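Just one chain is shown here, as structure tokens, and it is the form predicted alone.
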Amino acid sequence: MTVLVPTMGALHKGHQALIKRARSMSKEVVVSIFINPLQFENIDDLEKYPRTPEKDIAIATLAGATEVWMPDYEEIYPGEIKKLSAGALGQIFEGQARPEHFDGMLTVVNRLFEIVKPTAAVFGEKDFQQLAIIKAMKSNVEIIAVPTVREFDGLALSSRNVRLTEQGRKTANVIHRALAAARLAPTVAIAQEIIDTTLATEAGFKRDYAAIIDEDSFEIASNETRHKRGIIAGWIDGVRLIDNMKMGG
């Protein structure tokens, strides 16, 4: 049994959690590191994406990876690229803000599955919409979800966090504060109001979207929705951050 942990490098404790979960399932754990240009709609963001290969190998190995695979572009895309479509789910929220992002993500995940042929693959819940799209993909690979790993103050771990200024790092905590404050609200309307009000306290946070959704359909939640989740995305210091949290008791 081979378990794959797909990454774009710049590994941190969140990735370690994914690798450790994979290792708990199998003695063969492949960690792929490939910065996929198809899922970047902004060339500047692609160029600024952190690259730390030596550190990544050390982190992955210590966490339990038996192989760290760093393919080049030609290995992943040897010829004409046949882009997959993420469908309607790939065009809302994160997909609306980042056109074709999810098509590019799904295309590379499919290629990784074709090459590695894993029995299972592990992904984090921080990228909740990505996780939902991958689960919906027709594949024989079992998809394992791991809860979001957070900093001491609740900020979701992300490879992009290192690009925040000192003040930006403080501002970024507003995302977790908003979700945590809304989590036990008695109604969806109150939860949404709490999120809106909390995010508005930080002028340095440029909101993209903030909503309470049905985590199964990604439609806006109602009080009757069984599985609700708050999702937030926005910009700080030119860095895009996203987070989500299950709503309710």
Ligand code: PAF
Given for the second form:
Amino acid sequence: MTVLVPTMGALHKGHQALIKRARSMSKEVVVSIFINPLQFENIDDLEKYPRTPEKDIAIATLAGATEVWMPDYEEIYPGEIKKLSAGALGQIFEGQARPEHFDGMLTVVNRLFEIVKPTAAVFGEKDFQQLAIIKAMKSNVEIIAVPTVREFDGLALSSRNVRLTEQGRKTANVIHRALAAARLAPTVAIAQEIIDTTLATEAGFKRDYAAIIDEDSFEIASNETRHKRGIIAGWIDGVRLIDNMKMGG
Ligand code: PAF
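Can you give me the structure for the form predicted in complex with the named molecule, which would complement the form predicted alone we have just seen?
What follows is the whole complex; the chain from before opens it.
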């Protein structure tokens, strides 16, 4: 059985956790590295996306990859592109801020599945909305979710973190602080207030959204919602950061 770990490179400990999980399931682990232009709405973001192929091969192999596959554009998109739609879930939160992003993401994941034909594929919970959209895609690939790996101060690992300035890096843990402080709040309203007040302590954080949602429907949660999740996105130093955390005991 083949387990696929789709990535865009710039591998870090978060990816290592995905690869290790894949390896715990199978002796055949393919790590794909492809920076998918279809999921970038901003050419600057695409150009600035870190590219570290040699380091990536070393990290992936050490973590247990048996194949590191770096396809080129033509291999993924020969001829006309069969674009997939992420539907309504692709239009809210991250999708509202980044139109086309989830359609592009889903299109490439579908292509990777078509080419590699894995039995299972592993994704991080850090991109929670992405994970939900992939799970909703009709496919016979089993989708495995792995919890977010964090820095010492709680900042979720991301390939984008390297673009933060020294000051921005210090500011960035406000996202995790806000989520962690709200996690055990007795009501949704209080949790939301804690998140709002905590985020407002850092002028360097330009909030995009911060909400407590129903994990399954992505609708705004009420006190009765069984599975709640706090989701936050915003900008620091022109770098977009996102994070999420399960709310409740
Ligand atoms: O999460 C990512 O790195 C990308 O969105 C993915 C799933 C590899 C598709 O390009």
